[in-house]
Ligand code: 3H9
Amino acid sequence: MIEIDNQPVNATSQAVRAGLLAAVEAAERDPETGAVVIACAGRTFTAGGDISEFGKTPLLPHLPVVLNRIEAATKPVVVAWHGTALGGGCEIGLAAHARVMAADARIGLPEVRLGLCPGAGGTQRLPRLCGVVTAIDLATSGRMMAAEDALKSGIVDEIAHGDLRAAALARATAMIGAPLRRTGEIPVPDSPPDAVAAAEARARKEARGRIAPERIIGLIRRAGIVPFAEGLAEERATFFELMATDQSRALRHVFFAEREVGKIRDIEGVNARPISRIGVIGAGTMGAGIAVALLDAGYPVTIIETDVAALERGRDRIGALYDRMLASGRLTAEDRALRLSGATFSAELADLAQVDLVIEAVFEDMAVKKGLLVRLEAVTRADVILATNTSYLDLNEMAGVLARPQNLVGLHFFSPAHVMKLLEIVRAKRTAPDVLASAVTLGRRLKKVAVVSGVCDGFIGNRILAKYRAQCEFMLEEGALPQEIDTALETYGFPMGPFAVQDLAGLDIAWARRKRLAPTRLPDERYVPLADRLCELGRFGQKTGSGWYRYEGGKRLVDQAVTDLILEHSRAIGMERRQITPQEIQARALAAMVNEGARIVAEGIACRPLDIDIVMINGYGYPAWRGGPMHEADRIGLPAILKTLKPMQTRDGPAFEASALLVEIAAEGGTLAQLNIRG
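That one chain, whose sequence was just given, in the form predicted on its own:
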C-alpha cells in the first residue's frame, strides 16, 4: 500500500511526486511485493497540483514521468479513489492498471478552468477508457463525474460500497500474475461521428472565447491518430504553450483572487458568532432562493411572510425550485425531502425569537426596511444578527433606527440566490467585527464567493454596473444600436450584452429606481431617457414580449420601432450620429468599469482591485478568462485606459472624470495589482 499524505488536499507537490516515484520503484524491486495499491490519507484523494507551483517551471520529477513509470510497472498497480480525484489525482488513476472508486467519490480534469489542458496524460489516456465523446465533455468542461457514471463510461473498474482500501487490495491481489491492462496500449474506441461533432459543438459553445477547450479537443482527437508517446509529447508541449497565454494568466489570477477575497485583515482572529438557525423574511423570488441556499447548506430555516396566502405561495415557490432540481437529476427524492424538512413557515415575526440570524428580503424601499428592522429588534434576542438583502440602499441609514446598530450587516445575494456564486457582504460603519466575521463564515458554508463591501449606492457591483450601462446608453445616442453594442460585448466574452440583460431582468425594476433617484440627479448630469421611454410604452422586456428587442417564439429579434425611437432621440438632442466600431464599444465599456472600480478602491469601499474582478466575474458575467476588468486594465496598460477615458470626460461630463488613483498609478508606471496586498 502506497499512501499519499499531503493534506488537506494531497496536492501533487514535488515531494509527493518524488515520494510516489520512489515508492513504486521500491515495490518493483521488492520480491515480497506482488501488487501495489495507491491511496490517499485524509478526506480526499489528490485534488490537483500544488498551487504554490502554479506558473513556475515544474520541479523534478515531472508528473508525466511518474505516471509513465506507474503504467510501465511489471506488477499490478491499482488506485483507490475517494473524495475528489482531480487533475493530477485523476491522471494518477488513469495511469494505473485498474481503478476502484468509493461510492461517493468524484473525478475530473479541471485544468481547463485555469486556461490549461491536462498535462500528465489526461487527454491521451482518458479517451482510451471512455471514448472521445465523454473525454471531450469531461476535459473541456472541467466538471466532476460521480462514481456510477465513471463505472458506466469505463473509467472505473469497480465501485466500493464498503471498505475502499480492502476492495482495492482484493482487486490488486487478484491481478497478480495476470496480463496487465496498460491504458496507453488500449486503442481508442470508435465513436459515432455525429456524437463526436455534437460534443465538440457543445464544448465550443460553452468556451465563449476561451482557447484551451479547442486545444483540448484537438489533443483528444489526436489520441486516436498518433502513437501514444507522440500524443503525450504533444499534450505536454500544449500544456506549456497554454501556460504562457494571457488567458491562463487571467484564470490563474481569478483562482487565487477567489481565495483572497475572504481574507479581511481587520477581522483576523475575530471569533464569529455561532449561527445554527436562520430566519428569512419574504418568500418571493429572492427570498425563496435565499431560503433554498440556506437549506442546501444544512441550516434550519424559518420563512416568514405577511399573511397565509403569501406564505403558501412562498412554500410552493420553494417546493418548485426543489422539483426542478429533482427533475434534472441534481437531487434525489430523499435529499429533497430532507432539505424541505428543515423549513418552517410562519406569518408571525415572533417565531423568530430564537434564531441567530435574520435575513430580510422584502421590497426595496428604505421606509419598509427600516420599519421591519425596528420590529425585528423588538422580537429577537439581543445578540441576533440582522441582515438586509438590499442591493442599493444605505445601511448606515438603516442602522440609525436600531438600538443595536452593531448587529446589522448587508447580505446582498444575486438572483437566483441558490445558484449564483457571488455574495456581497456589506459592512456598515457600526457593524461589529464579529458580525462581519459571521457573515464571511456563512458565505463559506453556503459555498459562495463572498466579497466584503463598504456602504455606497449600489455597493461594488451595481455601482460599476451603473457606469457601464450609462456608457452603453451614451453610445446609443452617438451612433450605435442595442444589437451592435450587445454583439460587441458578447464577442468580448460576456454571455449577454447589457440591453439583452435588461430585457431578461425586466426594465420596470430599474425604472422604479431611476424615478426614486430623479430628485437627486444633478441638473447638468448627462442622462439618456430611452429606457424610460420604453417603459412608458409598456415595454418591460421579455415578460411583456418587448423591451429593447421584440420576442417571438422564444427568439430575440431586432425591433425597428426601437431603432426609430433611438434615431429620433438623437435628432431631438442635436447629436450627429456616427459609426461606432466594436473595438470602441469594448474599450469604452471597459474604461468605464475600470475607472469606477479605481474610485471604489480609493474610497475604501472595496479592499483591493481583485475584489472588483471577482464581483464582476461572479455576479455580472465579466469573462473569467480575461481575469476581471482591473486585471485586464493592467494587461493592456493603464495609459490605454486613460486614453480611452479622455474623450469620455469631455463628452460624458464629470461622471467619467479619470480616477485620481488611476492617474497616479499610471504616472508612476505601476499596476493596479500592486494594491492587491491590501486586505
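Now that you have shown the form predicted on its own, what about the form predicted in complex with the ligand?
Chain only, nothing else included.
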C-alpha cells in the first residue's frame, strides 16, 4: 500500500512525485510485494498538480514520468479513489492497471478551468478507457463525475460500497500473475462521428473566448491517430504552452482569489456565532430563492409572509423551484421531500423568537425595512443576527433604529439566489466582528463565493455596474447602437451585453429607482434618458416583448424603432454621431469598471482589488479567463487605462474622473495586484 499524505488536498508537489516514484520502484524490487495499491490520506485523493508551483520551472521527477513508470510496472498497481480525484490525481488512476472508487467519490479533469489541458496523460489515457465523446465532455467542461457514471463509462473497474482500501487490495491481489491491462496500450474505441461532432460543438459553445477547450479537443482527437508516446509528448508541450498564456495566468489568479476573499484580517481568530435555525422574511422571488439556498445547505428555515395568501404563494414559489430541479434531474423526489421538510411557513413574526439568524428580503424601501427591523428586534433573541438583503440601501442608517446595531449585517444575494455563486456580505460601521465572521461561515456553508463589502450606494458590484452601464449609454449617444455595444462586449467575453441583460432583467425596476433618485442627481452629471424613453413607451424588456430589442419567438431582434429613437436623441442634444469601434467600446467599458473599482478599494469598501475581480466574475458575467477587471488592468497596464479615462473625465463628468489611487500607482510604475494583501 502506497499512501500519499500531503495535506490539505494531497497535491502532487515535488516531494509527492519523488515519493511515489521511489515507492513504486521499491515495490517492484521487493520480492515480498506482489501488487500495489495507491491511496491517499485525509479527506480526499489528490486534487492534482500543486497550482502554487505553476508558472515556475517544474522540479524533477515530472508527473508524466512517474505515471509512465506506474503503467510499466510488472506488478499490478490498483488505485483507490476517494473524495475528489482531480487533474493529476485522476491521471495517477488512469495510469494504474485498475481503478476502485468509493461510492461517494468523484473524479474530474478540471485543468481547463485553469486555462490548461491535462498535463500527465489525461487526454491520451482517458479516451482509451471511455471513448472520445465522454473524454471531450469531461476534459473540456472540467466537471466532476460520480462513481456510478465512471463505472458505466468504463473509467473505473469497481465501486467500493464498504472499505475502499480493502476492496482495492483484494482486486490487486486477484490480479497477481494475470496479464496487466495497461491503459496506454488500449486502442481508442470507435465513436459515432455525429456524437463526437456534437460533443465538440457543445465544448466550443461553452468555451466563449477560452482557448484551452479547443486545444483539449485537438489532443483527444490525436489520441486515436498518433502512437501513445507521441500523443503524450504533444500533450506535455501543449500544457506548458497554455501555462504561459495570459488566460491561464488569469484563471489561476481567480482560483486563489476565490479562496482569498474569505480571509479577512479583522475576524481572524474570531469565533462565529452558531447558526442552526434561520428565518427568512418575504417569500417573493428573492426570499424564495434564499430559502431554497438555505434548505439546500441543510438549515431548517422559517419563512414569514404578511398574510396567509402571500404565504401560500411563497410556498408555491419554493415548491416550483424544487419541481424544476426535479424535472431537470438535479434532484430526486426523496431529496425534494427531505429539503422541503426543513421549511416552516408562518404569518407571525413571533415565530422567529428562537432563530439564530433572520434574513429579510422585503420590498426595497428604507422606511419599510426600518420598521421591520424594529419589530424584529422586539421578538427575537438579543444575540440574533439580523441580515438585510438590500442591494443599495444604507445599512448604517438602518442600524440607527436598532437597540443592538452590532447585530446587523447585509447579505446581498444575487437572483436566482439558490443558483448564483456570489454573496456580498455588507459590513456596516457597527457590525460586530463575530456577526461578520458568522456571515462568512454561512457563505461557505452555502457554497457561495462570499465577498465582504463596506456600505456605499450599490455596494461593490452594483456600484461598478452603474458606471459600466452609464458608459455604455454614453456611447449610444455618441454613435454606437445597442447591438453593436452588446456584440463588442459579448466578443470581449460577457455572456450577454449590457442592453440584452437589461431586457432580460426588466427595465422597470431601474426606472423606478432612477425616478426616486432624480432629485439627488448632480447638475453636471451626464445623464442619458434613453432607457426612460423606452419605459415611457411600455418597453420593459423581454417580459413585454420589447425593450432595447424586439423579441419574437424567444429571438432577440434589432428594432428600427429603437435605432430611430437613439438617432433622434443624438440630433436633439446636438451630438454628431461617429463610428465607435468594438475596441473602443471594450476599452471604455473596462476603464469605467477599473476606475470605480479603484475608488472602491481606496475608500476601503472592498478589501483588495481581487475582491472586485471576484464580484464582477461571479455576479456580473465578467469573463473569468480575463481574471477580473483589476487583473486585466494590470495586464494591459495602468497607463493604458488612464489614457482611455482621460477624455472620459472631461466629457462624462466628475463620476469618471480618474481615481487618485490609479494615478498614484501608475506614476510609481506599480500594479493593482500589489494591493492584494490580506483584507
